[in-house]
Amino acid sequence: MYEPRPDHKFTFGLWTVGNVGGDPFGGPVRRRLSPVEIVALLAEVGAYGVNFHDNDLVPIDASWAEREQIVSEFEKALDETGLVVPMATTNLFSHPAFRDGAFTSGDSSVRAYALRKTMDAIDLGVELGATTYVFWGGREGVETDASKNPVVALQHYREAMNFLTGYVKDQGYDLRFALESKPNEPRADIYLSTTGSMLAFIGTLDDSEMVGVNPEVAHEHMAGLNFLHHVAQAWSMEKLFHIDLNDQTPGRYDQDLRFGSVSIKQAFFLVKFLEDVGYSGSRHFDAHAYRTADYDDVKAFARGCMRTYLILKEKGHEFNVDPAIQALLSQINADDGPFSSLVGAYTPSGAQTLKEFEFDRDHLGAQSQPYEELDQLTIDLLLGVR
């Protein structure tokens, strides 16, 4: 029941299962795999697709001939395994040129290079089949607000997005942009730090219909926020173009843990929401195996991400048909009052009716709301005792 299938649309990035386990306090602990080897690993564990930053696939200093050879070998591996490339992105954070931002840099030469690098990366992504392009502005921020005017920096960011949507339209590409937020790390403070900030920013763009969001579990949990609420907001605005699944202990550095390995109840409600609303995009696992893992354990990590999602999907179905849970939900959400026709769209007569009605506050405050019982039934279900 918990074996992944192509229709589940489980994807991983080259940088996820290919992570070599280095951190600020220690070097790599695993051999670096080639993109072709990573495709083979993902095919072995049952993934649907593979995503990449431009330089995950083609080194930043590769010649055109080297690029063509690498891409040809990668395409051959995709053909042999059946994996697809739903999403691509650009590395605008590793090279020292971007140490003070890419699109928000105060140096127009840096901004110009960032645009050139992104256009080339978009061409590469589209060549390999990507229909979603993610932007994570890991260096778009500051350590000190003395260094930049945030209004000017965000105007530069806006100009870059407008330029690139214009490029995509001019090329006739079937491609949508998904913007990814994060509160901090590697910068002390990153601009547009939450999904809500990104959604507001998108509304200021010239081609806002082409641009949505790519929320990530860890990035919202780093700030102590409720990830489900941000996903629901994006979905309600028809802006949930992509999603990054992992796990995170609130208040810590960006951990990118195996999906569902820390916050199982939050992961349950997220999976249930995605399945209930019929989200049809990729379920992308932007996570890393523990530094202690060898590649056999990396495979266990990847299988675990997908298995946990499928278990929680099944639990969501059980929640939706559980008689006791549904009876409580019916009781809690019962609306037999006379006001359902008055609390939607404004009408003068409706407003007047509300102003004249004598509400019984004490009665309203005494309504039964058995959330403790409902939550415990949810816990029982997740723990397998229902």
The other form holds:
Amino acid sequence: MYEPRPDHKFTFGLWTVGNVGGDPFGGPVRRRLSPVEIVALLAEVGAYGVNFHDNDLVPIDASWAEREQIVSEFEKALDETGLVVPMATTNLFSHPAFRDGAFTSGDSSVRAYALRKTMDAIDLGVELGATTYVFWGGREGVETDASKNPVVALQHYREAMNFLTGYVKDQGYDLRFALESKPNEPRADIYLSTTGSMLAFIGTLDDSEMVGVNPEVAHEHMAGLNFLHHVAQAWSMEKLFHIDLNDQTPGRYDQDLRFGSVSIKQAFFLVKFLEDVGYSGSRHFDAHAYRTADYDDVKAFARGCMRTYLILKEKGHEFNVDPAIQALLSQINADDGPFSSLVGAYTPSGAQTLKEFEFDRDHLGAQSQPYEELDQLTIDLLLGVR
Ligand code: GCO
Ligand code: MN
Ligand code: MN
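Having seen the form predicted alone, the form predicted in complex with ligand GCO:
Starting with the chain above, the whole complex follows.
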């Protein structure tokens, strides 16, 4: 029942299950797997797809001949396993050239190199089948605001996006961009720090219809925000092009924990939302196993991400058909007031009616709102005692 199937669209990055467990205090603890080995691992655990940064697949200093060799071995592994590549992205954060940002660098040569690297990476992604291209601006930020004017930095960011949508159109690629916000790490402060900021920024782009967002659970949680609300806003604007699922305790370092391993209730409402609205994109797990894990445990980590998603999907269904929960919801949401047609679109007569009406504030403030009961029913359901 909780076995992953291709139509669940579960994807992982080469960098996720391939994470070797280094952190700022210690080096790798797991052997580095080749991309082909990672594809085999993902096929074994039942994933649908694999995503990558350009340099997860092709080393930054590879020759063209080496690139061709790597791509053909990778394609063979995809063919043999049936895995697909729905998304690709660029590493614009590891090389020292990008230590002060890529698209927002004050140095036009760095910005030019970032564009060149991204065009090459877009070509690579499209060659392998990607239809979504993620931009995560990990180094697009500052340690000190003495260094840059944020208005100029954002203008550079905008120019880069406009340049790259121009490139995609010129090539005739079937590719959409998904911008991923994060408040901090690896920079002290990263520009466009929340999904809401990203959505506002997209509205200022030349080809905004080609650009949406890739919200990540951990990134909104790091900022102490409600992730579901950001996802819902993106969805309502038809901008939810991709999603990064993982987990994170607010206020801590960037943990990238197994999906649903910390914030079960938030994960539940998120999965329920995605399933209820019919989100049809990838469910991408941008997480990695604990540093204590060996590769058997990495498989347990990957299986766990998908299993928890599917359990929560089932719980969402149970919530939707639970008689007591639904009865409470009907009671809470009953709208028998005379105003439902008046509070929508503005009309002069509607405004006049509202101005003349004698509202009974005390009656409005005394309506029953049994949210404690509703929430406890949700908790009972999640804990498996309903
Ligand atoms: C992070 C980010 C990245 C991006 C990835 C794809 O916190 O490091 O989530 O994992 O998602 O670079 O662009
Ligand atoms: Mn992240
Ligand atoms: Mn991410």
